[in-house]
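A lone chain, given as structure tokens: the form predicted on its own.
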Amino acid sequence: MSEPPQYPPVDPTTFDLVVIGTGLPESVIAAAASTSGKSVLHLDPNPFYGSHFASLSIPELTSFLNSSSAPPVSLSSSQAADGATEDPKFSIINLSCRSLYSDVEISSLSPTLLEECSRKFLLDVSGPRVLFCADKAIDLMMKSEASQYVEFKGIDASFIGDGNGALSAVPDSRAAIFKDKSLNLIQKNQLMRFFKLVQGHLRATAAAASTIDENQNEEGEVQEAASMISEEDLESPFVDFLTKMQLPPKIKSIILYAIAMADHDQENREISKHLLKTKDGVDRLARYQSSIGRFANAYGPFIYPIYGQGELPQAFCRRAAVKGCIYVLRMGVVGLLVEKSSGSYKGVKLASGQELFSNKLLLNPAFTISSPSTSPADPLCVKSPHLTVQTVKSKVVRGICITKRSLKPDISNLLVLYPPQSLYPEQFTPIRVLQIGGNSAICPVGMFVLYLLALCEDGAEGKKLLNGAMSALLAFPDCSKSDSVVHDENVSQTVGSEEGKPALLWSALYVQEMQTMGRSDFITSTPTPDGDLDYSSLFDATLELFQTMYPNTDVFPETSSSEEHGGENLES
């Protein structure tokens, strides 16, 4: 086993917050209390940033996940400081690190070729992720101005996919809509008027609610009461009003899944979990359409860091630098210190054997506390912090695929959706497909990175979702074939001949466990990352976490040059 790194004692030694992991709600919630004025202590113990929201090259991928799917290891405190004496004022309790992954499969089909260049990738933890440009995730952003320190492109097209391999655009624009051949003229119509009535509800819902012009006629008040959804409708499952707006299945597929991005099946009601409600729905296609031309060199809604997502907590972490935040990478936490007398978390002990002092601890949820004693007799058994988290039963299976050529001739980053049922009768839920070409640095110019997410409910049905994307759109070698693999300058061309579609170099598939946020006293679990494709449910549980923490304190607060950097880092 390799010596921990030597680093000089941490100075000062008491803080108002230390927080333990770097990923993406730890590195929000460090810069959002750097802002305020608190002293933080951010460490990681791995050595780099971002933890499970980190972007890693080939190597560092495979060993993060083997390691992160290993049992629990309890990070005992006699491993910090062998031949320490007892502390007479404070106990040890021992840190834990729990599993996050499980069922990780990595296969390369094309060793020789990789091998070359395996470093040069940037590969997402917990992708696929891309952000609405109108979404409150960038407006935190430019609020903190971390957007100062992270660059975007733009997604640049979107399809529906079928068992068949076929992609077709998702129509989501009234441009899109009228160069739309796979719809026929009366679908065309169909779609037009149903977003005209979404958006003239939107524009009756917002003339109500404001203000400025209190002497509004009562014909204007009669034309815009006409236009709004009513209050039955907006309560009613979204797939009902499709359905009462008389739209066929393929249009209400369209919406449902490409657009509102609905995560179970909707149609189904004896297996649908969360039935989208309209007024969600509702929601959700403003934010689509209003987030299309929102910035010059981003044609559609969506826009991907360049150099991948793990750019995103980086940049949080650098704004929390600038506001005085300390930074320790390499750095385990082995234990807490409790107070013997009261019970009460006072700090940490780090591996080092140091031992710091803070109000709060905000812990990576791959961290578990220990329980200290089990005799009632003991004040630690009744007092010390226990962490209440709850383990969502759905879990997520992600899977990262690398080839040579892009699903579609010509388009570098594109986002393919299967909608409930397109690829198999037993497919329940979407499947999300982001593909991320070299224009974005996250691989080597000439090749293409495809991230997949399915939610599911164990190892072997994620897998099973999964495989069936992965079949429709590339080309696997035959491995009962020797030179198959064997050759690989020749895989994109003899493998990827099948039906034209791209070949498979080098995959990896993964179960990730989600949970919710835990708390007890002073110490509180950030969130593991979501089934989402975007990032709002995430900063929106991270903000909350955060005024919890420190109800009584603002969340960036708006400074004169917030908005001067809103989209001078995208670029075309």
Second form
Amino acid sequence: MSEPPQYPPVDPTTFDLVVIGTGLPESVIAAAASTSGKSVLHLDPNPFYGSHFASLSIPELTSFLNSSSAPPVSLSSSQAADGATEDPKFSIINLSCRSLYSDVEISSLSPTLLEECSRKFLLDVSGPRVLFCADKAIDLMMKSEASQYVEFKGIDASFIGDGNGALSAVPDSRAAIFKDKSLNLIQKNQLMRFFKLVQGHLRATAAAASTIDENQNEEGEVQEAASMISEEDLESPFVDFLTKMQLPPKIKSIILYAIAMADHDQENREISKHLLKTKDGVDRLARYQSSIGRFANAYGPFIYPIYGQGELPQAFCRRAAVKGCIYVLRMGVVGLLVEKSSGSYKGVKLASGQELFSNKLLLNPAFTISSPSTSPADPLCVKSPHLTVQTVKSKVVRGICITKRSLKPDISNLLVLYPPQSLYPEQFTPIRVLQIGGNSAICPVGMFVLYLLALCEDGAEGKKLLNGAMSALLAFPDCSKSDSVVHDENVSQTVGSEEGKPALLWSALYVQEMQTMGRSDFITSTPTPDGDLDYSSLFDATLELFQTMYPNTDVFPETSSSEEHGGENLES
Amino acid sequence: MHGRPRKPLKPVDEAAVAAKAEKLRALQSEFLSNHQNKIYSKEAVELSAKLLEINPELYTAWNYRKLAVQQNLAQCESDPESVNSILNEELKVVENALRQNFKSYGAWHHRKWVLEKGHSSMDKELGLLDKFQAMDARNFHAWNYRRFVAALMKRSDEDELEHTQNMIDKNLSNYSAWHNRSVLLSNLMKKAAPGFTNKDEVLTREYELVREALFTDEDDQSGWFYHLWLLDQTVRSEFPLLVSSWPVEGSDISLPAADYLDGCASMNVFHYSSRNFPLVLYFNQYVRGVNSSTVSVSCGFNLNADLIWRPLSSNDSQSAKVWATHLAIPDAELHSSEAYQVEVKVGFSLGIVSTTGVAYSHPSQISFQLHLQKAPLESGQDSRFGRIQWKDDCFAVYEPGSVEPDLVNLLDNLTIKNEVESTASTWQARIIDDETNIFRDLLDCKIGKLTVARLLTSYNSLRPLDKPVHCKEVLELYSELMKLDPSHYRYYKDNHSLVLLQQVTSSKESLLSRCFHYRDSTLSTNGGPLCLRLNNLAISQLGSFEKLLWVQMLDLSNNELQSIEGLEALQLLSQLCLSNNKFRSFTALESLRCLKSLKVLDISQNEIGSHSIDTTRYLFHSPLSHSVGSCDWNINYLSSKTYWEAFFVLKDMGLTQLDVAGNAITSQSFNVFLEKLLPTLKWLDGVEVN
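Can you return the structure of this protein in the form predicted in complex with its partner chain rather than the form predicted on its own?
Below, the chain from earlier opens the complete complex, with every other chain and molecule after it.
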């Protein structure tokens, strides 16, 4: 990172909350805190917004993945040692930065082609990610009015892939089932009946929940009770319920992985740690289906922000700024100010040397606090929290590929799913692929970016998963030729040919850790990007964090000026 | 729009509505004065546009604009640019009005009017339509207008078919799109456009398409309607054909000699009158043009040359499925012991045409023998049987082989064999067979059951000569449906009845098992009239008339009939029992007017008169309708106003016995009315009439 530029000192010097890192959870909390009247200072050592949720050009991304995959360093060992505190009442605790990424592997198979436009890309660091139209995330964006800063594109189609590279559309709606070519008549009927069963259950549940409708006749109630899924079934694994409904394996797979978005093999009980309950499966199905057609311009259930994922944290930051939050980029924090007498957090020391005070501190998950002293008797050790990695949940492998041709002609933005075991028998997690084209302004027109994702135990397994999907979808140009400038012509010819798979031009594979962090009264750490395709869990976790930080505060309370923005920002 | 509930107005809105109404009234009165004074100035025309944007339903304003356009066009005829600007302005006004209410008839009509002036780019019109159809894909105004534009720009039916496909792909519940598809396909097949020459292939393709929709969502009705249309296209015979006749081919018929009284009997099962001998032709569909030039009747004796063929239908249309004429055989011409060969030739000369315009082109010939019988009368008169009593102990089981070989022969030959039919039906049978097998997978849902039942029934209708198959299964399906879906009970019941009758009439054996000899205490001999008893079958609708043309005595009591439509085909019918059914009015018995031979009628124990309006039937001649003619209804029957329907149905009938007891209408005065109306009556409700 370049030398921090000379900033004028931050004024005022006391805040309710200091936030370090501009990832999505940090930005949402900064915006929520500002909206509820807190004074907030939002810092990021990087020159861009978004932290782990940023969208970056190829050089920026390469640098970000590599730098933050370096072994943990104390950001400021020298400065912290040198920098005495201005006030003798305080001592300084070092803040360490560590990387979430490992096994970074970047290969450029067509250097000249990309050289010309490497800065024209906006690659998502935590891709693939899309939003359900009917997700809470959308509601929160509208409620916070952050949505006015973002425009979206619909994802045009979802497919299920097999090892041979064939893609068949996900029959996720009535119209899609009708048009589907891969299901036979009986399967179509079974799938649609299952959708109706779930819809009937949801309607019945909603009717039972609303006590307003007192006038319902008894017959109606009996019918509704009959259409509800039994409590026992709701608690059973979703996969068992699907089996009980006599759905064939193919349809079960579609429902589990393409619609309910299960992220582990649901059939293999020994390996599967995360069995989805019927209750949750039904809710996810409902979310999926109510997403279809929510916005006039989005054909399917998903949307993607134009200019990339990085737009979302930026939108919340802009919202926060409107509400008085102060932003300083390229500004690191070298240490925390801790009151010597109590051992409690009081403020931060910036890389510029300035000391600022705040009641609370919010850190992005790259930061850990190391004790300044090894002595356990030190009061600071006892009283101040060691903000260290508490649990390593698991790992997620992410991949980014660039091509010059779409996986499907005429469709630019699409999703592909490889259910467990669809590529090879040891594939225990589904692999998700998102292709975004130039019409979303994240790459030059005529080019396409593929994001891949799978949960994994370690880097080797992760790479195997993604390579499996990549070789099913893409053609790898001859490696011996790829270094040579001369053969770029050949590459573009391959790309131009209508037959065969799109040729891979550039790729990055990296493994990201997923962790939850410790927490103290004054210092909180945001969650790492999760392994989901959507933002739902992330927003849930973020809002929960906000509520623990500020228990009696409304999140983005309704204001009289806020009006419904439903779909207005969707580009036609 | 579809599926959007109307919300009650909020108080704030009400105030706004009142203000709007005030403004509208002001505009409207100003406009009307312009209109009356024929002011077509720019300002005045603009005012009408403003008015129409608020209220597109004001057709006076549309007409005013038409007048204004005509006047303005006349003034600038030479200048194409100003013509364009005038017409463009009209299109713009219509578009704005449609935005306000896209179901405004006046606005759509105005647009058509402008377009007929040869203006506007058609592509723009289609673009506009796409917008309106995106708002509501089932807006029938838009679909109508689309057909109009497509015709005007000579857009090919193939392209329009593609459009319906796209609409169906978006939402398979689009009735309008399915309907338009059926219209377009009919056109294409009629024109024999490339790719549409082979009906077999076209229909197979369409079955495949609609099948995808039906299996995707079996609860959606639009696809089922289309499937029903396809089924009809598959089964319906294009060519009019003769299905059956009276007398049947090869029959041998004895007539009482003229010196014996008409209508009375011999020892035989059948009794005919030589003065009034019916010939009946039963076609597979409605035809017109049956007359003495298209049907020739020849025989050994001299007939009155011009036979009058009458369509047997209760309305006055000149087309019918069944046509009849009556031979009056001159007494002097016949000699006993001699057999006369009669030949009826149908369709040897052109002229018989179906309602769709297809000519009858498969000539048929029916020949039968007539001979005179001079059997002595036992006890002489009509009244020899006394009163007919429809009691079980008056009927003796018919014993096969006992007397009448001609009956057996007749029942063997009830239907006419048409070679065309049997060869043409192979692909239809294959399609229906395939469909049946596929839809058996949906037998667990209501509409699946219904479709399989329909398919199996259609399969039988393709093979009228063969014994129907799957009757038992179809009957079971309809029985299940009646239980499963009580709200459509009547529909299933009617279909159940039709299949049941098909089953009963399917073979000689099953018909004979329902044939009985009538005899009562006054009759000592065995050979009373033969009665077909279709009583106690719980049928709600009648059918299979083509197999019943020979019936003279029919017992339909203890069923659930509400109408006897179609019964007019049974021209020989002389005794009919309809007691204990569900007839609600005399209008339900209108077919009786065509049954000239009817002597004995029992309509007791029904619901006639208990419903002020018969909701099951909605068209009936009223005393005021011209079709009845200036008949003699106002002659001096005191109560004929009150009993108009009874008067209309029963007048001119030669009934000798009538039972009406057990109906709400019956009363002393009604009986008096009947006695006056029916001078031939001997028995009324079991009481001898003086």
